[in-house]
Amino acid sequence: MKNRQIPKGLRDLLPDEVKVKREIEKKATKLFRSYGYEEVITPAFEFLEIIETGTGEKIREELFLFMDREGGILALRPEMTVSIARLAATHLQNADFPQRLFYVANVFRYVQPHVAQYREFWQVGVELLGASGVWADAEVITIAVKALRDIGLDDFKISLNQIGIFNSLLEESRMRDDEKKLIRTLVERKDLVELSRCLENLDIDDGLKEAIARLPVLHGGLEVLDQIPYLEKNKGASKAADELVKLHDALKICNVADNIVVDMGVLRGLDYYTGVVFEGYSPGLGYGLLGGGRYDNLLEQFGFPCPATGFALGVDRLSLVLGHEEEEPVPYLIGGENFRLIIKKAEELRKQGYIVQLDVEGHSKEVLEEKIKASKRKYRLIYIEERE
């Protein structure tokens, strides 16, 4: 077979890349467990109906679809929240709540691949099920901030919004559904020119137009809420803004507010979000490192009404930002003619926590010394000349 290529948008991970990935996962999951979260695993693919129940039909163009032999239409999971919601509705209806769950998983999207965007990528994340209110949201966001800190990121921000502000303004506008979708997309993209043009052509209140037009550029502290015209006139938007203020105060108590900015343009792309939404960014990469928010209506679509909130970290993108693995102790290389003694010594060192490789080819001490000199890795050589 001459073709050794892999499908577009996929990649092999070499040892150094795997080390970085595993270190990120290890630090994140250690933090999750310290907050009482327990790991769950879901299938890599679900029925298409399950995926679209949670995310909406617009995600279909990003799905890898196939059929089973019974005629069912299946999809590789494009994210984990819907799978967790389905899991909870299937297995946890009689459990004690709140339930704190976490996962480490690969997910798949049919996107145009480029730097920091792959068709298979890895996520670690948490879902807090059965808890509503400001302190549940604060716990999840605090874990997100601490996860980035623990992984080794210093320069990052979590952009925070309350999607109820945007949704309430749009609801009052009485736009058609297609118009709402277009405005939402333009706000998310921060496409000010096209957003202004579209709003100008809509038959809605001028104050409402101005409020929506300003959303993409409102970024900073809580003072940005004072710059939204029409906010006090809309009961739903005003209530959502008050909730955002309370959450920001809670995050101060949790000692993570220094990493928080308010961004009215953060809406997240999935239909299931109902309240607080947030994304994590670093100047070292032009893509989001994490994303999440509250999704109180999602589990109800699976027959299990239950409030919920959570987030996912992008392991691949974090690997690009960090760009190196932690220093490991220099491994031992043990050689000699007596394998019984070689193995005995190797086991002693491994019990002490050292990495030990054996010379299984029976080289002389001189040959092993030359191999170490030529190697890209450093080794400490032990050569056992003793015979039994």
The other form holds:
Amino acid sequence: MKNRQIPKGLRDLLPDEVKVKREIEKKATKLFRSYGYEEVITPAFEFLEIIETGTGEKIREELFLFMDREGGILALRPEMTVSIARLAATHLQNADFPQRLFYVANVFRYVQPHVAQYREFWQVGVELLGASGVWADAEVITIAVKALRDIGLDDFKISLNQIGIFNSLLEESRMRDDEKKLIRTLVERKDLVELSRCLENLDIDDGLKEAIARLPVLHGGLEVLDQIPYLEKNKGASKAADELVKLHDALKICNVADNIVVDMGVLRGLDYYTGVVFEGYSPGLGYGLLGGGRYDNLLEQFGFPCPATGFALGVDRLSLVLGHEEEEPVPYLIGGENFRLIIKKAEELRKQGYIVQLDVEGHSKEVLEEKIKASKRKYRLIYIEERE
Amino acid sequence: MQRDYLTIALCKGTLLMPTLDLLTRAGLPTCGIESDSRNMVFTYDQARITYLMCRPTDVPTYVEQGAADLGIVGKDVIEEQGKDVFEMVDLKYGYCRLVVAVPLELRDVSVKDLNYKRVATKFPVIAERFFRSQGLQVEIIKLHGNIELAPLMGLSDMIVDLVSTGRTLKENNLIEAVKIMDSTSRLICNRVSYRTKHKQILPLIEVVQKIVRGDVVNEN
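The block above covers the form predicted on its own; next, return the form predicted together with the partner chain.
Up next: the whole complex, starting with the chain shown before.
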């Protein structure tokens, strides 16, 4: 027997799984279109240089890399935002702004696979290019909330942060770059034990220390902003906090504030985020469902300075939380001895919108009845007795 | 996992007693766990708490995948597995250290002499990372228990293992050469539960932090 394994972390999707996936994509893209977003498609792989320019070198160990015949190093895309930024810088510099783009795409990461984490997975997402300010952020976050609602999730939260708060505090601390990097990693990993140990040994202002130690666990309504020591003393951080308050007000007007929590621990792993960031969670799954934020400096890396914000939704993870399928119409199964009459009847029914399968094997009525009885699916049998 | 219950993964063995003591002091129910060693799940409806009893090495897995919201397990296990969980509190008990130990006759070797040697261990990831950080290449032999046996039987030249008093090493004619890391028990948390069950989890973490720091806690 020939080998029939597939590479680790990949999977086949069977009809029932594809139905759930397509349903999610259909509902999400319908919503995106209703906000004026238009679909783009980018290549499944890019030059490594492009990916690294955008996401930082950290991503490298998660990339599938290969070479072209001219010696260029290629990478399967690990996410879509960098590709869209490159696309915009290449093709859209003279377009009308803001540009509203969306995508449905498979992305690839060389990670340890487990449930809800595959090496090829699907994302749907939007990017709003050329608009800064909280109204733009509010639009994108509102779409994220509505997408989860439309798809049928009732119990979920979007965790919201402005990474300017953390970054400004860290900047002011006058730590060395390697210390900053370590602190950032520990906060991202929520390793509070090592974080507090690390902070203890640093020679920085005590108020600042406490603020950095507290940030990762601050979670709740806007009142958590009042619990950050040192905040008002730092210009950048208090400006970022003000922005978060304004954004929260805007989200109230958009009628999605019920699903929003402020969470100072959300920093997102990728290097390109510059402002508001957010992640979506459901109690039904131990992993995040969506993530996004503002990335005002990314397009500049490709020679096109332009503010931007967006998010991506993990279709595979969402399928896991949903699981249930919608009621499907029962298909017809048409059998008989006269092929012409079978086809005629089938076409009639299809014209009326029904799903029709033919018995292409020419079974007798009794056999067909038996087969339907034995099948897991339901059919409505039409057997044409006439012979013309 | 019931949605409004807090599920905590605990491990059996020597860590269980101090863990139950801590949970009791934090105001959580623990009655019956100690005496009933065969049961794997304990549910307390009034407090809305479920405990899972599992092997220490399984605790991070339960927590990472969200089958448990919280877990209590040693830092050595967390470090070895590198699972994506939040490490919330150092509980200070269950102290041990992970060391490189060599047979007595090699007591005077320097770390450099260990290049290209064979290491038996339950902690292949930490061991590999440690030796690589020292610029050494070693052959790692993964075992599941009684690591001290490996050098005795000529299976390996040295071991990387947990030591608390050092007695086991001595009994097997081994001696600690280098300490790799200290380990104590940690309270870990699933990254989504932390957000979706924040109202239940945060107060618990705060009270545990207080207990660990030695602050007086109202035990009612």
